[in-house]
Number of protein chains: 2
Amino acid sequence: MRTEGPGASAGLAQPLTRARWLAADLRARLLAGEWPRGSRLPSETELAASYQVSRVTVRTALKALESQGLVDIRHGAGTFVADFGVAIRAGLQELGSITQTIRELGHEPGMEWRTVEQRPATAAEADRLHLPAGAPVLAMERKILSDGEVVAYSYDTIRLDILPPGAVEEIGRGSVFEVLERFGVRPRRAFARLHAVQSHEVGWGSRRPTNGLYLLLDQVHYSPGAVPLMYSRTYFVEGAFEFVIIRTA
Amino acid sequence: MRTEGPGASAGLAQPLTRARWLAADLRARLLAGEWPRGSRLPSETELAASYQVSRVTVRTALKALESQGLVDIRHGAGTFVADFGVAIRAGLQELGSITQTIRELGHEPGMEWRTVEQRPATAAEADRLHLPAGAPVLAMERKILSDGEVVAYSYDTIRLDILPPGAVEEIGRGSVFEVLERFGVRPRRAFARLHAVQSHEVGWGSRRPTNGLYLLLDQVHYSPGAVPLMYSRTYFVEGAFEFVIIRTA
DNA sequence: GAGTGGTCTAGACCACCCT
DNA sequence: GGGTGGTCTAGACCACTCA
């Protein structure tokens, strides 16, 4: 039986259920190694027992870690430290910052913002955020970097109805999420596209990469009350960065 | 109450569990248009209760919907049928045959094999099989079509010691995932990885697309058992489809 | 056959949205 | 305040794996 709780690992603020957390604790256990790669967990009604929940919650936390890649369920024979690869990579089903994805992979992140203004909104912006042509949004161009490497340019518009006096001034800073979880702003939901993109219009500054290769992830952020907040393309350095996506019949 | 079910919609096939009856079955209504867009759907209480199952497997049921970009779920407003764009496309973390999810979309799929041969396994596929260098392995080589125009190519490479005898010469005269399943071998996991890539040499024919550019979904099948069954490389052109993602906090 | 995960239930309480 | 989704429980039964 433990006690101590998962670290601290931020992310984006979320309701620490029980679920959660013990996804987190054993996480934070299976990081640490105190289990060898391929070997057997502790049986979900052990588990249970031993953290005083019910299984159904065992299995809810097991199930996301199934989905970040770091477990393997089998039906009948038990679940297994996953063996798939070496590192943690970038799951894309679970909505986050870039930046806090970064520094859990161990690496240090970083940001260079190129511009941020405030501007009418495109005809595509528009769209995308249900906003009437020409409103006023917030639009930032910057580039993202791990340990001083560039994986990513990102063009944002953030709508400026939603933003609170003064949060303008912070954006341009630090972590957009973070700035937006701040001024009570939550993104909860995302609907992304995919893209490959090879252009050389992209990326901006010395050594962006001379292929022009991108993966385009084209996403709305959505507040819960479903209100379109933010509409982002960010273009992944192809190589730099490794999505992985656990997929299940 | 309703009685019918849902249609015969194969895919992969599952196990039909009450919460995947009653997600096919909400499906086919929404897609009928039963609720017109943006609408609320009744009260997971009422589901539970018309269906006469448990709440729990109603939400299990509009989870899925959720992720499969139908269905809007907000906390304490309701369930709305979602308003996100026109068209119903294809999700990514959902596994299933290409072919099929042409099929559900409405097209003619159509599939063009160039090579299908058995031959010792390259380096790169020994490793992702998990098999010893050289080991025999059946490689294919195939186009894959939505009523007649190329959406991507597709190299795959099939273990040969999991298919029974009879099953090769099968292959190639239909979708590969239906042919594994009436030789009883059923893929239920998929590691996938994600690259954008610019290359002449990797479609072939006439009308490839001029810019070379595709989306590369680099992936590993896995049996219930965790073992190995093929590594597909399938080359998406861009443009051609629209993978989508619902990302959750 | 013993043990594991997969599904399902009925009921409870909480957090959130709306009016 | 009333209704909706979000989480959790304790217990049950089934399907699968493995020795």
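Numbering follows the first chain given and starts at 1. For clarity, a rigid core is taken as the largest C-alpha set superposing within 1.5 Å between two forms. Note that this is a predicted model, so its numbers are computed, not measured. Compared with the form predicted alone:
- Fitting the two forms on the rigid core leaves the C-alpha of W35 displaced by at least 2 angstroms between these two forms.
- The Cα shift for L26 between these two forms, taken after rigid core superposition, is 2 angstroms or larger.
- Positional change of V58 between these two forms reaches 2 Å or more at the C-alpha, relative to the superposed core.
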The other form holds:
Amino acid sequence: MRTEGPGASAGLAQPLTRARWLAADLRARLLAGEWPRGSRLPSETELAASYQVSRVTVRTALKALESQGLVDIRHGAGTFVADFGVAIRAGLQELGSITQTIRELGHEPGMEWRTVEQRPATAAEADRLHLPAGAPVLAMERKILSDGEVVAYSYDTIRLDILPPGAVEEIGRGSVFEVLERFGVRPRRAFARLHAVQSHEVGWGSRRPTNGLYLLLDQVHYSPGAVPLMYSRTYFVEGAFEFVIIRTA
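Form predicted alone structure, per the form predicted together with the DNA context:
A single chain, with no partners or molecules, comes next.
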């Protein structure tokens, strides 16, 4: 019986918090290979008894894992471990650190910074971030790696006027999301557009894809106070990163 985490002894204040915790724990077990790909997970009743939660909580957690492409829920048959394939997989509705996603899927994340500089915002950046033309921003260019291979090139712009003191100096030393989390301004939602792109102007270095094929995630991240915080254009190398959309009738 697993009783770790919130609600183990005294119970949780909110069922949704229980479901999020349960989904995170099951996700960790899935990615650790506890259940082989294609195998059936314990039933909702078994999981509810094991974790000492309701079946509604289990069902909510499993739905979250299905939206991330980690399991397949087959009505009348049960929940099965999805075949993750060779690409790094993330639910398109998820908002999280790419570094963390790569790490959770059992790969070694890495990052190579090209530039981190303060400069005036371009017209497009100012429009996305609701800033006056030419307002100061922090602009970054970086490669995102998985097991030493380039999986994405990211061009990010952050508003300077809402960053706490000390945050600017830390950005460029690791995951942007993790730095923002430490300073209490990690984005809580984003408005994103997805485009297929072929361009030989994207990226840099000898490992840049020769075919110039990318999946562009163009998005504005919002702070907990619903203020535009960061504008990102992340070009995922075609075939290296896979986004999942779960559609239901």
